[in-house]
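Okay, so here's just one chain, in C-alpha cells, the form predicted on its own.
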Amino acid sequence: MAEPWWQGCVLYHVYVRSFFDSDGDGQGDLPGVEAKLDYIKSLGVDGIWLSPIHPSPNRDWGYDVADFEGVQADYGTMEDFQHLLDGAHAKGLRIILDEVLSHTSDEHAWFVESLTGGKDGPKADWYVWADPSKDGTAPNNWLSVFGGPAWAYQPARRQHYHHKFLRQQPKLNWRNHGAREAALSVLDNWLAKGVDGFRLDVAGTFLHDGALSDNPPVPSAERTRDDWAHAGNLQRHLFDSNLPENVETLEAIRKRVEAHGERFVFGEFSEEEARCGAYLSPTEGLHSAYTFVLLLARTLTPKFIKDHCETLSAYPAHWPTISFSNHDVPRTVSRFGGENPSPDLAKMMFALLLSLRGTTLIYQGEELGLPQASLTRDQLRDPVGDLYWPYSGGRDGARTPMPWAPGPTLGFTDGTPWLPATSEHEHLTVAAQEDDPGSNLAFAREMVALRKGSPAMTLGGLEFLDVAEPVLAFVRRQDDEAIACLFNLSAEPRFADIPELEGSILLEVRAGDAELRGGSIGLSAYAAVFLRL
C-alpha cells in the first residue's frame, strides 16, 4: 500500500499579506499568490500552506477570525480563492488552509450573540465565561501568552471571558456541543470546496479545565530567557489548555477531515506537547504535528539536533512535521548567524531542513536565504512587538514583503507596502538569484529535487553516526537505499573520521566543499554534503 501523499511531502508556507500584491493596495492577496504559482512550482514543492484567509479585524493579522466562511477583503473574493485553488491543482500543487478554531475574533457573530444574547441564550456557552472572583478580579490565575491575565471583563454579562492570546481573541468553548459542531463544520465547508487539508493553529488549546483550576508556577530553576519571556511563561499551562483529553478532540478533527477523502491535517503545538497530543500516530490524533523546539532554538549543535530527534524517536508511530522558520519567529539564518549571517549558513540550514525525517515546511524566503528584517517601532504592525518594545521587536521582522525584484518595494507592490521592503533583502531578490547557479535559490531547488528523488530522504528512517562535534552526521535509509547526510555546523573547516563512509559516493548536490578519502572527509565551513553508501 502506497504511503499517503502528505507523508514526506514538502509544503511552501505563504504569508499571504506579504507575498505578492496584485492590485497595488500594499497588501499581498490571493491573485498575487496565483500570479506566482509557476515560481512556487519551480521550487519542486508539493503544495502551499496559506496563512489565514478569512475576514478579520486584524488585531492579530488574521489569527482573529470574524467569519470562517468568507475571504478577507484585502485578499480578494471567494471567486479569487477558487481560481487560485483550481490553478494550483492544475499545476499539481495542493492547497492547505490555516484554520484558527480554538478562538475567534470578538467581532465574530458567534461571540457577539454569546455576549448580548443573555446567559440563557442559544450561544451563551459557546465561549468560556466565568464570574469574577469575590474581590472582583479575574476568575483564576490563568495568564495570556501575550501578557497579563487571560480574562477580560464584559459588563454586558457581568462576567469575564477567557482569552489565551489578545483580549480580542475570545476562547471558543469546545466543551459545548454546539460550538464544537460549528467549528468542525468549518472544516467540512472548505473541504467541500476542494482544499487538501489544514494546519491547525495552537492545536493543544481546544479544551480548558471545566473547574477553572489555577495553573501551577514553573519552578524558578526551570525558567529560561527566550523570545517569549513574558509572564505567561512563568506558569505551566495545564488547565487553560494542553489537557490530556485534548487528544479526543484531535481524533474527532482528523476523522472529520478523513471523511472527505485523502486529506491532510497537522497541528501547531507550543506547550506541554507530549501531554496534549503532539506526538500521536497518524491514526490516533492528527496526521502530524510540529513544535517550537526547532523554531525557537538559537544555538545550533549536533547535540541539540540529536536530542530533538531522540525525543521524536520515543514516539515511533508519530510522523513529524519539520519547520525551522515561520511568521512567528525570527528567520533561521539570523537566529543562528547573528546580524551578518553567512550565505553558506543559509544553504546548510536549508539542506538540514530538507534532510530531517518528516513532512517539511519551507517558509517563504527561506529558499532565498533571507535574514530577519530590522524595523523601527513606528514601522511595527505586530501587537506583540508594540507590547514588548524594546525588549522584543515582535514578529514583523519575519513578515516583511517577499523580495521579487530591484526597486523601492522590491517588486512586491506598485503601492505602499503594509510593512516596509527592507534593505537587508535588496541583494537577495528572486530576480538577482534566478540565473545564478551558485545562489541560495538554485541550491534550494537542487535540494528539494534531491529529497524528492530519494525514497530514503523522503520516507526513510534516521540513524546518527558517531562523529565528533561540530560535525553532525546521520543516515537516511529506506529499503536498499542509504544516504549519509553530513553537516559542518561551524564557521571553520573541519575534518572527520567516519568509517561508514568507506566506499561511498559523494553526490553532486552539496553546500560548500568536501574532500572524501576513504572513511575520512574534509568539510568547508557550514558545508552540507550527501553520500550514497
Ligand code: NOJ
Contents of the next structure:
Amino acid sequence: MAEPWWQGCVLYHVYVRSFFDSDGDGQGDLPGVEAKLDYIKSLGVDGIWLSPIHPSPNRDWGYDVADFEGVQADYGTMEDFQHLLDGAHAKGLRIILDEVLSHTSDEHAWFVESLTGGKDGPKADWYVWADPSKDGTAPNNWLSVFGGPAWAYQPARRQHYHHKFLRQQPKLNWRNHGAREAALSVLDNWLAKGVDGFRLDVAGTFLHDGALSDNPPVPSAERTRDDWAHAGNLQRHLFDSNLPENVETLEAIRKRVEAHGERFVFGEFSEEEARCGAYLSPTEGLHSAYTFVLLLARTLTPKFIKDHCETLSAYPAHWPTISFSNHDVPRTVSRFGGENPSPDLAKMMFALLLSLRGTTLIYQGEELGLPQASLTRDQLRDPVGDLYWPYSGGRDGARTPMPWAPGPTLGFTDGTPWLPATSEHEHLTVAAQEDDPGSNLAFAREMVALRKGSPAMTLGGLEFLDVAEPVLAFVRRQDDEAIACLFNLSAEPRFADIPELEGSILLEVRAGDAELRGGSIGLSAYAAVFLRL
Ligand code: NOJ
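I have the form predicted on its own already, so could you send the form predicted in complex with 1-deoxynojirimycin (NOJ)?
So here's everything in the complex, that chain up top.
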C-alpha cells in the first residue's frame, strides 16, 4: 500500500497577517496568499499551513477564535478563502488550516451563553467552570502559560473559568458532550469545503483533570529558562493537560477527519508533552505531532539532535513532524547564531530541517535565511511581549512582514504594516535573492527538490554515523537508496573520518564546501553535504 501523502511531505507555514497585503490595510490577507501561490509553488513544497483565519478579537492574534465558521474580515471573505483553496489545489498545493479547539475567545457566542445562561443553561458546562476555594481564591494552583493563575472570576456565575493562556481564551470543556460535538463539527464543516487537514493548536490540552487536582511544582534543579512561557513552566502540567485519556480524544478527532478521506491532522505539543509517550504512539492519537524541543533549543549540537531523534525512535511507527521555526519562537538563524549570525548558518539549518525524518514545516522566511527582527517595546503587538518585557521581546520578532522587494515596507503592503518591515531584512528580500544562484532561496529550492526526488530522504529510516562532534552525520535509507547527510555544526572548518563514506558520491546540492578522500571528508564552516552511498 502506498504511504499516505502527508508522510514526508513539506508544508510551508504562512503567517497570514504578515505574508502579503493585497488591499493596502497593512495586514496580510487571503487574496495576498493567493497572489503569491506561484512563489510558494516555486519552492517545491506540497502544501500550505495557514495560521488561524477565523474571526477573532486578536488578543492572541487569531488564536482566540470568536467564530469557527467564518473568515476574519481583515483577511477577506469566505469567497476569498474558497478562491484561494481552489487556486492552491489547481497548482497541486494542499491547504491545512490551523484549528484552535482547546479554547475559544471570550467573545465566542458559546462562551457568552455559558457565562450568561446561568448554571443550568444549555451551555453551562461547555467551559471549565469551578467554584472559588474556601478562602475565595482560585479553585486550584494551575498556572497560565502566559503568566499568573489559570483562572478568572466571573461575578455573573460566582465562579471561575479556566484559561490556559490569556484570560480572554477560556478553555473549552471537552468532557462535555455538547461542546465536544460542536468542536468536532467545526472540522467536518471545513473538510466539507475541501481543506486537506488541520494543525491542531495545543493538542495536549484538550482534557483537564475532572477533580481539578493541583499541579506539582517542577523541582528547582530541573527548571529551565524559557523566554516566552516562563511563569507557567514553574509547575508540571500534569492535571490541566497531558492527561493519558487525552489520547482518546485525539484519536476521536483523527477518526472524524479520516471519515472525509485521506486528510492529515497533526498536533502541536509542548516540550513537556514530548515526554508523554502516548502522544507518540503509532496507532493512537493524531497522524503526527511536533513538539517544542527543536523550537526552543538554543544550542545546536549533534548530541542534541541525536537525543531528540532517539526519543522519537522509541516509538518506531510514529511519524514525526519536524519544525525548527515558527511564529512563536526566535528565528533559527538568530537563535543559534546570536546577534551576528554567520551567513552560512541559514543554509545549513535549512538543510538539516529538510533532512530529518518526518513531515517538514518551513516557516515563511526560513527559506530566505531571515534573522529575528529587533523591535522596540512600543512596536510590539504580541501580549506576551508586553508581559515578559524586558526579559524577552515576545514573539513579534519572528512575525514581521515577509520581505518581498526593496522599498519602505519591503514590498509587503502599500499601507502601513501592522508590524514594521525591518531594515535587517532589506538585503534578504525575495527580489534580491530570486536571480542569485548562490542565495539562500536558490539553495532552499535545491534542497526541497533533493528531498522530494529521493525516497530515502522523504520516507527512509535514519541511522546515525559514528563521528566526532561537532560534525553530525546520519544516513537516510529506503530500499536500495542510501544518502549520507553530513553537517558541520561549527563556525570552523572540520575533518571527519567516516569509513562508511568510502566510495560514495558527493551530490551537487550542498551548503559550503566539502572534500572527500576515501573515508575522510573536509567540511567548511557550517557545511551541509549529501553523499550517495
Ligand atoms: C500555540 C500557538 O502557536 C500560539 O501562537 C498561541 O499563543 C497558543 N498556542 C495559544 O493558542
